[in-house]
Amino acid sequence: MFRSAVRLTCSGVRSLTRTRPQFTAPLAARGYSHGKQETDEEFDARWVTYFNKPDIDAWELRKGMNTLIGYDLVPEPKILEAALRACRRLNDLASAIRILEAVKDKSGPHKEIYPYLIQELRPTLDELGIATPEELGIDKV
């Protein structure tokens, strides 16, 4: 009996001292895209097409503008023109003014960007009957 207990104990100690093969987890591979990069013209065309959809609704308009403003850029006038025309189709003056406010805010410290955009959008604003936040006096609030 003692002999079997010693044998089990020795085999137990032996199993603890045995070196086990060390398995390491594979390193995580990053799946960066090596696909084609979108050019500025393709980017602009994609957003103009998005806002020119005839069946766009208010939610899609807001979602598109939130996504667009989230990028690290100030949208081109042709994209903003398409967005303002979508606001007019939806009869949503508040969204049109919010778009202009967002673009002014997005221009940040570059004071020459917003006047340039308003200058480029002036014919569209006049055609659609949309006043700028400055004309409405809400930029001073």
Contents of the next structure:
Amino acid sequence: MFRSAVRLTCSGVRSLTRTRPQFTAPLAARGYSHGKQETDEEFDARWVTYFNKPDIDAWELRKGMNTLIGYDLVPEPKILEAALRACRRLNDLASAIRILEAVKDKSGPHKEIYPYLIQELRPTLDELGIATPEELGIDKV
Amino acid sequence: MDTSRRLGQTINSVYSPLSVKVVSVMTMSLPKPVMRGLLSKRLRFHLPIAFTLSVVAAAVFKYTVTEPRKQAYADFYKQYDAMKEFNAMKEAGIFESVRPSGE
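For comparison with the form predicted alone, kindly provide the form predicted together with the partner chain.
Below is the entire complex, every chain and molecule, led by the chain shown above.
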């Protein structure tokens, strides 16, 4: 019984770190310790493709962001740009600003990450007219 | 950053009595920080420490609390005379089935 509980938690943790975005699995993305290990670039490309879907719906946006935030990483600027453009296609400004708050929180104690992300996203934010939480004054309680 | 350095060098070469100190400007772009594996890095550092500290805490408790307690019990019972204690209790009159020798 203990062994089955351990097996359950191990597979649960692994599937959490390796869930594929389309939620129809290409084999390399499953939680096996054998099999091809996905590179960082492949991971990023998969997520950019996910958010670049022209007819992405609101559920997929939320699911994608929540899954992405569950990983042990802060998303790359190119993934966030694709997500912000998806918000634009869905007319969802609230989610766009929430994404910025989420990545700031995801950085944790590493305070140099968020300013870097805003610097990289600045052209996209200006183009899409997205204000940062700091500009709106909602970053302080 | 390169153009500001070159500008400084040009000004220094042309206007040699003056000198222009080239400082890095705040508009210089931020370098890319590490953005992956931050939690695993933290765990790889803190979990061995946490594990070791827990084991040390357990060992300290064992040798400062439980072992002295066990020793105290052992010392008490090493010279314990059950019959002597029973007779003392009997004379104190606490039993119902056997009364003190006086009654």
